[in-house]
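Heads up, the chain below is alone and in the form predicted on its own; it's given as structure tokens.
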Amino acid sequence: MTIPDSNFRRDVIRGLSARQKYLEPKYFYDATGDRLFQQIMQSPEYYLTNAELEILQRQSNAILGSCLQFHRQFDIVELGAGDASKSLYLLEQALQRGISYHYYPIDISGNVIGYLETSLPGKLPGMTTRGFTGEYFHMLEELNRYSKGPKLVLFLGATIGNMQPEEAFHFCRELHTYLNEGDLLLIGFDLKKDPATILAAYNDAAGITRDFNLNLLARINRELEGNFDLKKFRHYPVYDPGTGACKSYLISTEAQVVTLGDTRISFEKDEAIYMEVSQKYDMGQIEQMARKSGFTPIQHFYDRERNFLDTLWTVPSLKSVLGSR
């Protein structure tokens, strides 16, 4: 049977045909991947969720207060919204204070967007939720037809850490081009800390992160007529405290050939598939990224343990940019 062309098929074959095999982490999130990621976020080792949840539970009013320096009202846009369990605290406060009445979640998962459009109206009566399914920048372009006023864009969960630092800088610089003067960005960064704490977060005792990674191979089997034997791959995470990069791999436990329809992919014993990175930052790197990509940092919001940071940036006016030179 011939498999129809698709972005998924193209990207998988390109990644598995590379000298260093890789798969793009955006494809983790099918229905099973969504469910597994929710379980990861609830695992005891995965400190990131509770740290950012604490920030938004305790400091949403302070975050909104900082935003009000720029706009009395604004639409709230969320990139990679997930189940909105953290951003819900901010949305509730914004609605109660009459600061925002429009929430636009963007996510690559149609399952997530469907859930939000169904569930949020009951939790946030008076706030309009309209979701967009697809790549962030394509959806921001489409969103601009619906949202004409000022925006607060949320990019939470340390999702920026799923990119290498140079890639993250280019992402922020491109994001800047979709925003207007005075628009705001609340972005989450996982901070450098005890290496053992970081590594445990990506190697939980229950094996949920392992299953999350292996599910991408299962998805390839389901959707691309693949024949991966998941038992012949093992999950291997590693953290480098020097660079701040926590990387995950799947290791082939034997020499094998995998087929995707009529495409053959050969693996040597112990050959790795690079799955994802979770980059950790210090404050100097975060401030530098903001300014180099065209934003001005406004205020930083930490959890009590200072494991995690949600930082508020704005798009400065051309006049202020010229004046700072």
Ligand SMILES: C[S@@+](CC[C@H](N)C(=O)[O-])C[C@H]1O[C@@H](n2cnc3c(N)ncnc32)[C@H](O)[C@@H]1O
Contents of the next structure:
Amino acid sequence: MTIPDSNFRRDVIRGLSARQKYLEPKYFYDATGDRLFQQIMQSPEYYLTNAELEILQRQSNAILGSCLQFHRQFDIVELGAGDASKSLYLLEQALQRGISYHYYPIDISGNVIGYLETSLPGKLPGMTTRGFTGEYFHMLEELNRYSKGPKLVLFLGATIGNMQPEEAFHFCRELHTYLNEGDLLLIGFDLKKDPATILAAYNDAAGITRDFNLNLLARINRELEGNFDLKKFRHYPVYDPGTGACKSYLISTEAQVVTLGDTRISFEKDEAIYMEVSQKYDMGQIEQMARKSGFTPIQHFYDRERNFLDTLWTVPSLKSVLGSR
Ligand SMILES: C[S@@+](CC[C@H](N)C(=O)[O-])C[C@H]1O[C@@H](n2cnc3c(N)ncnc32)[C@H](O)[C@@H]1O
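With the form predicted on its own done, generate the form predicted together with this ligand in the same format.
To see the whole picture, the full complex is given below, headed by that same chain.
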């Protein structure tokens, strides 16, 4: 993890001192958080993984076919790569077809980057994997020194859903500034569906999502001299079908004071810490986000049940942007 501890401390204290207490989801992913996230992905309620896995298993060839309309060869960059278990299907196809020989995963978790750099060369002989540990845009800037040619950027797993829609729009707009004309972006969105299905995905019967959330308090205890008593916080997810926001909270079950080194944080009984949003989208919102942030949507790839969408966008040429005005 390349985030200096001082940033972690600063962000945690800022979040827990706010009127509505919050913690930043990027801090979920220490070694235990990575392992718990992999268990979430395998839980029966978390339909997102199977849906996107199906897209990549069945449609990687079609996705690459669409990309080939733009470039004969390109580097593949993955933002928030995790264990790359889904993108592996696309990487294998890209290698077999001689379309790509360089894979650049970016992740804030040094554990997953270490794992990818060690495990992928055996699975993808002939493809170089060079990982970047750190925040998305800092690492893209560094990566742009190595990767000069055209790029396909993957941003999978509905990680964009961990931002509020306005924040997601700003993220896409900023991402656009790191890319060149003709570069491609494959981005995964979870779609609006039966609210009960969505809520269950964030409230699995085995309690893995609960443990994933509580692990951030445990991490604060470990790394920031905190003394959270995990038994005094309850996992509480809610889904609002009106806004498409599925939010996770930890609720303090009693009035209590927690210390982080010298800093004291008071909780009232039933006070909530806002942990994470998992935003659900409809097609209109997705197309609008693409265009407003400067991309042109090329093709949509759904799973068979239309639970999930991986959508391919490109950075249009200035000429085509001016021509369409
Ligand atoms: C929801 S997981 C998705 C993992 C993988 N893409 C998948 O589909 O299974 C999000 C990943 O993004 C990484 N991540 C979260 N915030 C990040 C940030 N600000 N910069 C870089 N990586 C980040 C996490 O470490 C984690 O591996």
